[in-house]
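Okay, so here's just one chain, in structure tokens, the form predicted on its own.
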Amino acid sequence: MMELETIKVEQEGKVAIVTLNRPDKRNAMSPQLHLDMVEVLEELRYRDDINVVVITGAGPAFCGGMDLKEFFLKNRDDKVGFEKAYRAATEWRGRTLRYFPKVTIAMINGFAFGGAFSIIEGCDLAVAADDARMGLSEVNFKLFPGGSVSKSMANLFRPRDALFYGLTGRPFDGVEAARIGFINYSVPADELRENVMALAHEIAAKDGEALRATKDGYRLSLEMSWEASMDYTLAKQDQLTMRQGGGWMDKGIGDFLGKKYKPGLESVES
């Protein structure tokens, strides 16, 4: 599809794979892969032949967080610049992500450190390998999760697990991650290519605008009370039909009802 200086994109099907490639870095995230990841968020957020975009790493790293000397160092005397790379690495990685019209999944192969974790909490859906490398180590060099990923934390992590990793700076393993709830299971690296591809399948051949709208219900509903919550989905369900020009009353229910398909056990056909 396309291909820019630190970002590599893919195509199958309606899945778009969007790779992180920096290997000789372990991917770490520098101003330019944020400015890349920016452009490459925004072509894919307007292509109707994908439904689900799933972020990886190039070689045996998912992202090593942010690269240092490039982003902090290099930007030292450079506020301009650094204002814009940091303003770049906290909107994809955060709001880009949350509220992305596709279902994103992060396909977490090895290192996944730091800033990191933003990505992984940004996206819908995560699955990394058994053995993949994961961990908070700002600590350990003086420094503390800042940015995005203090936030990624409070979003995912209960309080006890958040303040040991946040504090020891251990790592984890995917294994563990899965336990802790910050993704949502793991599997032997040599299976995990192959069952994130099926998962987005699996999740690509339903309906583009119901999977929007399942999104969209239910991060800004986690933002309302219940009353605010029950008239925005209703609204919401009345931009669906129209959107879908009466898709899912009338081949969904009438689909439904003429015994095509059931309901819970399959999907209905596109």
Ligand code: COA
The other form holds:
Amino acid sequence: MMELETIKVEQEGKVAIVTLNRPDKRNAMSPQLHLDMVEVLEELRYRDDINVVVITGAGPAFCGGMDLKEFFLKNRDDKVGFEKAYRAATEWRGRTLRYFPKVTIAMINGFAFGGAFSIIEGCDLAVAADDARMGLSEVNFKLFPGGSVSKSMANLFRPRDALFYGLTGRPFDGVEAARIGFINYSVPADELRENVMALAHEIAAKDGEALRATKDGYRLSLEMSWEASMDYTLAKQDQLTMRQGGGWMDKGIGDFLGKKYKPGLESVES
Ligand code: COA
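Can you switch from the form predicted on its own and show the form predicted together with the ligand instead?
First the chain shown before, then all remaining chains and molecules of the complex.
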């Protein structure tokens, strides 16, 4: 579907699979990888035929975090160069993914360290191999979880877990990641792809506008007062009715009343 220097994109039905593709460097995020991800997400954002985006890594790693050489050392004396790379790096993981108009799933196939936590947190759902190894490794090389990672920890970790793993830098596996709520669940490594793709296709078969409204309603309500949220979701409902041409009322409720399906147990046919 798309092949950039550091990213490969494939399509399977309504699901796009985005693979970080620097296996020799454990898919560490170089400035080029950040720019490539910005381009890929900009393209996928407008694709009507895609409802779900799965992000994974080539080879033994999901993502080795920031490319410590290309991102930090090479930009050491180049303030503007660093700020450009920093902006791209934080925007796509911290903001673009969070409010992306498609559902996003992190498929964590192996190593995930430091900056990789912001990809995982930015995605709506995350599933790992039982034996994947993750860690807030920054303290191990005398740094701290900078960029978007501190905010990712604050958003998703319980306070004790954030500081335990941030301060020790200890790696943990997929089973532990699920226990602390960093991911949804883990499965044996040889079942990961099949499991995640089944989940992706289950979600992708639903109405794309309803999926988008589900994300927006949740994520933006988190930031609002009760009053603002009630007003926002009412406006959102009108927006959804308009975008679907009345679909949820006519087809969604209509087919239920016509005894064609039971929405408590299954999805309406699209
Ligand atoms: N930045 C830059 N290069 C990295 C990297 C990173 N974050 N992670 C891995 N690489 C490179 C290595 O330098 C090595 O390159 P080389 O072959 O040119 O020497 C290559 O990827 C393979 O790494 P290696 O350590 O030999 O592989 P491994 O499978 O034994 O171990 C890791 C993998 C991920 C455990 C290990 O590379 C590591 O600890 N990386 C740093 C992880 C980290 O702290 N990331 C947080 C950054 S915010």
